[in-house]
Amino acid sequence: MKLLVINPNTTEAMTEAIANAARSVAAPGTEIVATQPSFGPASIEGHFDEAWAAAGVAEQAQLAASWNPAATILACFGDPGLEAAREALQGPVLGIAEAAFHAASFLATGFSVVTTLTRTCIIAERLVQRYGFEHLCRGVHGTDIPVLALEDGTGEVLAQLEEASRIALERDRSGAVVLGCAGMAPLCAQLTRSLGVPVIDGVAAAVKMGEALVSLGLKTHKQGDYALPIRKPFKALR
């Protein structure tokens, strides 16, 4: 099966960590078609950045149609443009936030978000309430790491990872800790072996979760508001 994989964000080095992260997790026979858009924010960090993210991601779905992905990952936290991909795209299309969520529900009674920018905080809570789990997420906690600076992957920024990530296992009391964004994702495996509990990539989440729609055989909805796009006259950007 082939998966497409949209970095909303305009950072080449982050698409290309992302693909390898999504790689390094998927089924042999499983392909990782990864693109960002042709416009838009080098990271995303607010409202302002989602918005313009979010048509990006709408770009990339509508150029997927026309080969049909089998099923489609977005990986960015605050899942951008979810709802106008699923209506572009015939086969499953997952968030990474969402996949998170559900994957850690499956392995803890509560869990915590690390995130980025603690300005970005309210948006991930924003999410755990849109996708049903206030009742499992204990808290969302902002590092201050900037999204581009988790390209260093190792020394300061995974060392502050670490400790955000005890602190908010000990302050919430949680059984696991899901990662809010999806540059995190190379990090994973370190900090699931230093902390000793269960540590959620969404990239990784979504991309198993993705080709286990596929294998069920199971594709969007297309009929009412996932129906496909109105075709219609589009300015595009100058």
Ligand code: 5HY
Contents of the next structure:
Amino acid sequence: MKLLVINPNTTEAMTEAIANAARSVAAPGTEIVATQPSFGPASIEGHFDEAWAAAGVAEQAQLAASWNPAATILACFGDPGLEAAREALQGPVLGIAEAAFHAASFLATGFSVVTTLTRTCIIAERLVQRYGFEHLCRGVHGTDIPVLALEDGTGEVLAQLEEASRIALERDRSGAVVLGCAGMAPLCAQLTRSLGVPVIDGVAAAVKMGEALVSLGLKTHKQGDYALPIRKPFKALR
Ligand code: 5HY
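Please show me the structure of the same protein in the form predicted together with this ligand, now that we have looked at it in the form predicted on its own.
All chains and molecules follow, beginning with the one already shown.
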């Protein structure tokens, strides 16, 4: 099967890192195709960035509709443009936040989210409410690590994430950590080893859940609000 992984920001190095994380867990028969929007912010760190990212996801979903990916993963923790992508595509579309919350719900009676800038915590909290996980998510914690600072993967970033996770686990009395940024995917294995609790990377969770849905022959409901978008004149970005 062919899975589309969309990095909704426009940093190519991050798209590549996300693609590598997806390929590292994909089944032997799964091909990962990674893309990013042709316009938009280098990183997504707030409501304004999310608005541009959602439009970028809609652009990439519209382009992918021509080859109809078996499933599509939106590799940004705000799940921007999720509903739009579900309208435009036939196969399942999974946001990494939604996938990570579901994965955590199978593993512990409570989980903590550790994310990047504190100002983006509200976005994660709203996703927890939207997806119905208030009873399981015991806290969302910012580290004030900028998204693009994750790329350098220095020991300092890892140490900061580990420390924030320890505090979150203790303060929340939770049993699992959800990583609140696609850029944290490469650090998941090390954090799992050092923390000794389940640490969920939404990219990996979404890839495996996408594969599972495809192998069950399940696709997005294409009537009603998820029917294909109504075709109409469209004025492109200048
Ligand atoms: C992400 N931003 O996963 C989010 C993380 C965040 O560019 N990719 C981004 O802070 O919302």
